[in-house]
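Presented as structure tokens, the chain that follows is alone, the form predicted alone.
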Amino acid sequence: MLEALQYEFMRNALIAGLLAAVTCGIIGCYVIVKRMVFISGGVSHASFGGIGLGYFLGITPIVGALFFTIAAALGMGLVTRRAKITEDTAIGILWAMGMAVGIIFIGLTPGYPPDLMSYLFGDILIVPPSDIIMMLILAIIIILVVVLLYKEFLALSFDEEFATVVGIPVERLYFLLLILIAFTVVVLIRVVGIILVIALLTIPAATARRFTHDLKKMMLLSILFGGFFTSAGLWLSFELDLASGATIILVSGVTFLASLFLSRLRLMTGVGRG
């Protein structure tokens, strides 16, 4: 890995991966605990509409994704909370519409967008410094909001009824959490792509939950796992000439499955000794 870091693009990739580990490690825990995996997947795929809008308007696609993803997250939140249709139906419709809008805008844009595949499947090796700066700003915002509202988010995650009774503005906090998820999705797009965002958003937190149910400890473990997944996946993709985003996800998935196996083995060993 040290040999690879002599290249600037690898140093940029490692920084982007670590920023992604921090954001997905924190927000991913809320996604897992509050069981918001499907809505997070909807937000991530709807962000493709923002990518297409960015190309069409001639602005940085990641900026277009940021505003479109926030709008999609709030839209999904409103529909799932207030519309008289099931949550999975609403998210599925908005998910498909976001992807469709992206395809339409890309089709209307003259020429062919050369790095479109990097947004779909991720290419951490070509992350420019401007995107790293945006990722850093979003990560700082996420950390500050979670630190300031930790107790409120804790109540929201585990017992909404109790939170409402004690006077916590549950609905506003819920929408704020959706915005933070949107921020995290934008951070992860450049690392693993829209298609694989949901995996990196959930696997580190799900792995951390195998070891603790304390939210603070879970976040810390999730960040550490995310850092390991992105660093190891980045190194393997460099050494073996593999797609970086897919390699990061495979490392994540294999580690999670290994944690399940070890937990099962420990349980069986304990039962045998008893």
The other form holds:
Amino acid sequence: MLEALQYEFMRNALIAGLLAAVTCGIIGCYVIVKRMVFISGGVSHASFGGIGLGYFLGITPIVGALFFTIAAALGMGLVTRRAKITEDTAIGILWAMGMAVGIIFIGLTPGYPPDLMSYLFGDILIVPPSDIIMMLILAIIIILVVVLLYKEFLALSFDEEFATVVGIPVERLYFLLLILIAFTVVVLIRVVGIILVIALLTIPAATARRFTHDLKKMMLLSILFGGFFTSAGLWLSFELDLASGATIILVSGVTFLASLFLSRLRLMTGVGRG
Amino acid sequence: MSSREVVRLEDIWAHYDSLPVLEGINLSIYQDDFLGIIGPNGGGKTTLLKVILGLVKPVRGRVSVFGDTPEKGRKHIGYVSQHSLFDRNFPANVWDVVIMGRLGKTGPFRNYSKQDREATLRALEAMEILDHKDQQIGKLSGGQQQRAFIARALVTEPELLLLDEPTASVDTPLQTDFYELLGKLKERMAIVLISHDISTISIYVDKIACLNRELYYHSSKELAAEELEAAYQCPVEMIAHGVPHRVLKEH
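Switch from the form predicted alone to the form predicted together with its partner chain and print that structure.
Entire complex below, previous chain first.
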């Protein structure tokens, strides 16, 4: 790993991976405990529309993705909360529509976009410094908002009805959380790609949850797991010459399954959990 | 009546999925009431509480809560919902959950204050679950969870406590304990308790109303047998089994 770090692209990749770990560690916890996995999957796939729009307009695709993803997140929030159709139906429809928009825009753009695959499946090794700066800014915003509104988000996640009664603007907070999810998706696209974003949003938090019942500790643990997954995945992909995004996800998934297996083993051998 | 009126419902009609669940409800709740609302499942009991809380908008009628709209007046209400649906693995301990009741008083962008923490401590003590404050909420027994949720409603320092089927997840021997606890609380606030279990609550509450889309209530603990029959749509012998005689009017 150390000799690999003499390359600038490896240092950038490591920084990108750690920024991804911080954002998905924090926001992934809300995604897990508030059961927003499906809507997050919808938001991340719909972001493909923004990538296509970026290509079409000739701007950096990730900037197109940022605005499009925020719009998609808010749109899904509005439809799922206000329209009289089932939430998962609404998400399924918007999920596919976002991707369709992306495909149409890419079709309308002359030539074939050279790095399209890197947005779909992630390529942490080619993250440009400008994207790292954007990821850093988004991560800082996410941390600030969550620190300032921690107790409100906790109440929102635990019991919306009670939060409403004690006077919390539940709906506005929910939309704010969706925007933070959109930010996280944009940070993660570069690392693992649109299709695999949902794995980093869920696996570190789900793994962390097995070890604590305190949301703050769960976030910290989740960041640590995320950092381990991205760096270990990056190193493995470098050593074995594998696709980085997919390697990161496999490292995450295998660790999660191992933690499940270990706790099952502990239960069977009768060693109490703390 | 010299007692202050805290909630007033006038000709309330409410729908659920375009089906009428409340039809022409008139109800006044006073500051020293301990009111039990009974009625069959699906009779609109929860909807009635949600109308008072401003969580369900009636299609017709006027709601006044502490002389204000439900949205403004509900800060004086402590609400304990049927919480059976919450996620048992949720990463929060009892303390985290109970102190949530202080959110409206603290406001955003800051930590809970010393007063918030003291109020939480008092409520945990009053509900006798202080020993469990660091335990994960989902790992408590049904009865202890119930106490935690009432503690959460109490830290808002309410003048009216609304309880939705509070004994649904409590073992029968513990229910007596629970009602004695409510007996203490009623000195400090109005209490409205809804339940489908007529026989138990009729022993403890001071007044009883019966709700099945329409409300039968005489500001007393008496209901006519015909009213119960109308609400439950079956002979009164079947529903009033075990109901103390003083609930049913002589006729």
